[in-house]
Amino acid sequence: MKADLHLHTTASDGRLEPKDIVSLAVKVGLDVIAITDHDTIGGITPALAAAEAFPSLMVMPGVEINTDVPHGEVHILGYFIDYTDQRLAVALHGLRDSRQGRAQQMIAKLSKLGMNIEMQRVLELAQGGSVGRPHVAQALFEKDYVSSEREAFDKYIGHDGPAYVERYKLLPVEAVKLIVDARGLPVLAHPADIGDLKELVPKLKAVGLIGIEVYYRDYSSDVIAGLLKIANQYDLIFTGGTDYHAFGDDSEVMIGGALAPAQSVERLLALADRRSLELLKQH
């Protein structure tokens, strides 16, 4: 069972329509993927759609919520979410609202900086999905004020850059809950990355969390050991994921080159099982 568990659309930040990406993931010989855009749902149901051509494929309905921590962000992956739950819905509504009004505010300080990009052009970018900072790179590229994207970020909108933006705080606690309360499973995300892991793993398996993503893009050997340790330590699943956007570029990790262990997508499926049960007896 071949698994990447970390894809993106357009519905936020990727390059491929959803139906692009099941398309994509079925020529690259995957038989399991989960949809997981920023702060959004929007990209499921097209997903899903699509999936219906190709039996062999299964689509995870996912997300993935962007949360803040001092220095940093924390990202929380959320599986078999139900993708109708309304309070899902108007909490993911408010913050791709404040994704906007961050965008707006950065536009503001490049200005400052003598780089002068059009919001509706960042708007136009993001096509009617969630914004986000790669829309403002795009737009920055767009106009030669940066020899690429990656460039924007390391000058200009990352977290020590002049025009960077802090956005609506939610903390991870609160985005576990939030998925949990949508009857899904929160999965920590790109770890790797988390300065305070161990003291933030068993705060958020308290709340919920039931996975953490181990297998990540190109980690490294001697990575992949230390999360699994952490993982084994809290009873974890390990999981595993490309994060794959379409960027283009020669940093990206291309879909299918990072996956979940077979073992793992089989725990994911019993649980979402058990809780789909557990809904049934409640009604």
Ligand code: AMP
Contents of the next structure:
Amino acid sequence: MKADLHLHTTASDGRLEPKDIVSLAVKVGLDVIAITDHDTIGGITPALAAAEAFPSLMVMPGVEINTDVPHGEVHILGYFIDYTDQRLAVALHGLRDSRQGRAQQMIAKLSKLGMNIEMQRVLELAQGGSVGRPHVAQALFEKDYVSSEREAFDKYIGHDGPAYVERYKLLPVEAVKLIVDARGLPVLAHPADIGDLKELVPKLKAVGLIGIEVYYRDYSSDVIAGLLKIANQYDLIFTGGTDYHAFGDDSEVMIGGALAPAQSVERLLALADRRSLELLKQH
Ligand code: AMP
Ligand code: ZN
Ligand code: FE
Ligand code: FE
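Please give the corresponding structure for the form predicted in complex with the named molecule, as opposed to the form predicted on its own shown earlier.
Every component of the complex follows; first up is the chain already shown.
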């Protein structure tokens, strides 16, 4: 079983539409994918609809909620969230609104640094989806202020850059709770760049974390081994995926280039089943 459980679409900052991610997944021979857009569930319904033409492909509904911590970011994936849940929709809407205000603030900072990009253009690049720094980077690149989108991050909008603005501060614990409240399964995304994992993981586990993304993009075998140890220590499911955005640069790991073990997919499915049975009993 080949499963890539971390993919973005045009609903956030990915460059392929949900239906095109689905057909690409089939083309590269994947059996399971998860749509995990930043702070939005907008890609799920179109992806599920497109997948009806490919009965062998399973599409897991998901989300990636970005949160801020003092010296960086923590992203929480939520698998099998109830994407029809109204409270989740309202909470995610709030996060997306604050992303627009934040993009505007970054544009103001860039303007003070002598670079003029239009909010209108950034919104166009976001195509009605969740606005993110990659869209700002793209706008800077289009106007030749940088020679690559990577350079935009390195020089200006990376976490320590002069035009960086934090998102609305959602804490990692709050994101886990939000996912649990929407009956989803919270998993810690790309954990290798988090400094104080040993402190964070037990805190998140206490509020419902069930997994950790061990097989991410191009993690080395040493990094994977370290993360597996933590996963086992806290009895967490080890998931995996590429975080594919179809950015199209040479360094990007292609969809299907990092996989979740079949056994982990089965554990996720079993947990999701158990959760829906519990819900049935409650009603
Ligand atoms: P945002 O949620 O708007 O802060 O944007 C986060 C997204 O920006 C991530 O998911 C990455 O796709 C991208 N990103 C963050 N840091 C970098 C970086 N240093 N270089 C390139 N892309 C980055
Ligand atoms: Zn992204
Ligand atoms: Fe992420
Ligand atoms: Fe991601």
